[in-house]
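Next up: a single chain in structure tokens, the form predicted alone.
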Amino acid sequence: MALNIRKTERGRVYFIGAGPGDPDLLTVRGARILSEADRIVFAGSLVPEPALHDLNDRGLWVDSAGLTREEIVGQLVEGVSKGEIVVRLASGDPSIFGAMAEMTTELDNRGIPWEVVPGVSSVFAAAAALRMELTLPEVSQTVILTRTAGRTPMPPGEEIEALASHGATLVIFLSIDRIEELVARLATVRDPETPVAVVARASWDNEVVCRGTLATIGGEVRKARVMRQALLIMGDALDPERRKKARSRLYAADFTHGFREGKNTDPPSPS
């Protein structure tokens, strides 16, 4: 069966995931439409740039790096009035602490049409390298993503304590470069020994995974001298003790759905 491939259009700007750094995580559509683009506005400290090169090779490549959101949005709106496919490339998935707000918002003022191409997140590309789910039955069906107030503070009711307080996995960006301070805040409404894991640059070549505790794991971070490009799991969905004992509901033999008879699974009675 063929696949239904959308026409690319000139004259737009794509928001793209570029994934959380592995090339082969970039989805086909993104890829497509990288391809074919004119301009691409690249996230450079994060999107591995000479790797997707060999994607589209033709194209003006701009590192935002440097650049303000002013003179960003002023390199799509020049692609956009030049007719060219233009393309922001995002690191992750740019739903996800991808400041794709403000520059849409001034896309609309200007009557630009632009669309969303969405990526594989580092929280998924971590939950890969750990091998593990983020939820489990009975242990946790609820995935909390946050960061920590840096330069952007965080609005009213959404501090890490309280956001932690819930026990469900919680999953925060942004902030490992503060991680005394923020395993010292969580140690106040979890528990020491509950499981955790850090990862760093999922998916790439230089992936680093610490484990351990929320007692241990700051020791362990700074042992492996993580320091940036780095996200934070907690929960008792990582304790592999745990993890041998969940069974889901929907896979028992005496589950029935709209897909499986269930199965008696009663001893016989006594004749």
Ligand SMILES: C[S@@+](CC[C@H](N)C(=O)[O-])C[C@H]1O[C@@H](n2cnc3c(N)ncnc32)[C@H](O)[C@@H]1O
Contents of the next structure:
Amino acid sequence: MALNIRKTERGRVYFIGAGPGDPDLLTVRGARILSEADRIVFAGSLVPEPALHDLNDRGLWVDSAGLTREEIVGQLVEGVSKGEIVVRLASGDPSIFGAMAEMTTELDNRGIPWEVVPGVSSVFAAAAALRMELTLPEVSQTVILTRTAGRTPMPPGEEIEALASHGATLVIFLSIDRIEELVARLATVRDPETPVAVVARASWDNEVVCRGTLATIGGEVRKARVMRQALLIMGDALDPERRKKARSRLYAADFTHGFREGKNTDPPSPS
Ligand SMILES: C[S@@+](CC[C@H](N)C(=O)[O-])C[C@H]1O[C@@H](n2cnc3c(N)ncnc32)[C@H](O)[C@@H]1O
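Having seen the form predicted alone, the form predicted together with this ligand:
Following is the full complex, with the preceding chain placed first.
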């Protein structure tokens, strides 16, 4: 079946998820639009611009690290007014802590068309680095993606203690610089032996993986000198023993579904 590749439109803003860092993890659609863009506004602290430059060495690359929201929007609007193909390159996937709504509202107010190209979030690159499933049958079937308050406060009810008490796999962004405080708060509601991992710069050449428990991870992170660009994953889905025992119903021999007839695994009845 031929893929119906959509034509990239001039005078439009594309919010593209750049993926977690390794340029290989940019989607095919993202790479195609990026190669066609006239202006690329990127988050310099997390998007590896030098690695992506090969995809487009003729467009204007603007690092948004030192810009205010108004200045970033100004860049997008200016590009569109010149009939350019404009890209806002976000790290990972733009829908997770991507500060996208505050820009798209401004674009909507000006009647500027925009669309989103999803990306591989760092949470998935971290899970790949750990070679783990975030969901494990009968261990955790829920994943919570969250952060702790920095300059952005947490809404009521989303305190880390409340979220951690669920027992779901917990993924915490934007908080590694406060690891000691974070683990102390988690330890008020979870067993100190709960498995925890921290992955820094997932998928980059200098990726760092720290493994431990709630009781030990702070020390491991300090030893590895991880201060930023890292996320913390906590939960029993990280436990290798629980992983070995995990079995889903989907692939069980006696389970029938739309694509496969179940096999009867009952022992033959004595004749
Ligand atoms: C502003 S948020 C953006 C998240 C991004 N939209 C995503 O989907 O991964 C930045 C935070 O994401 C996490 N992060 C981004 N890239 C990462 C990577 N390659 N490895 C580990 N954590 C990363 C860190 O917690 C960092 O503080």
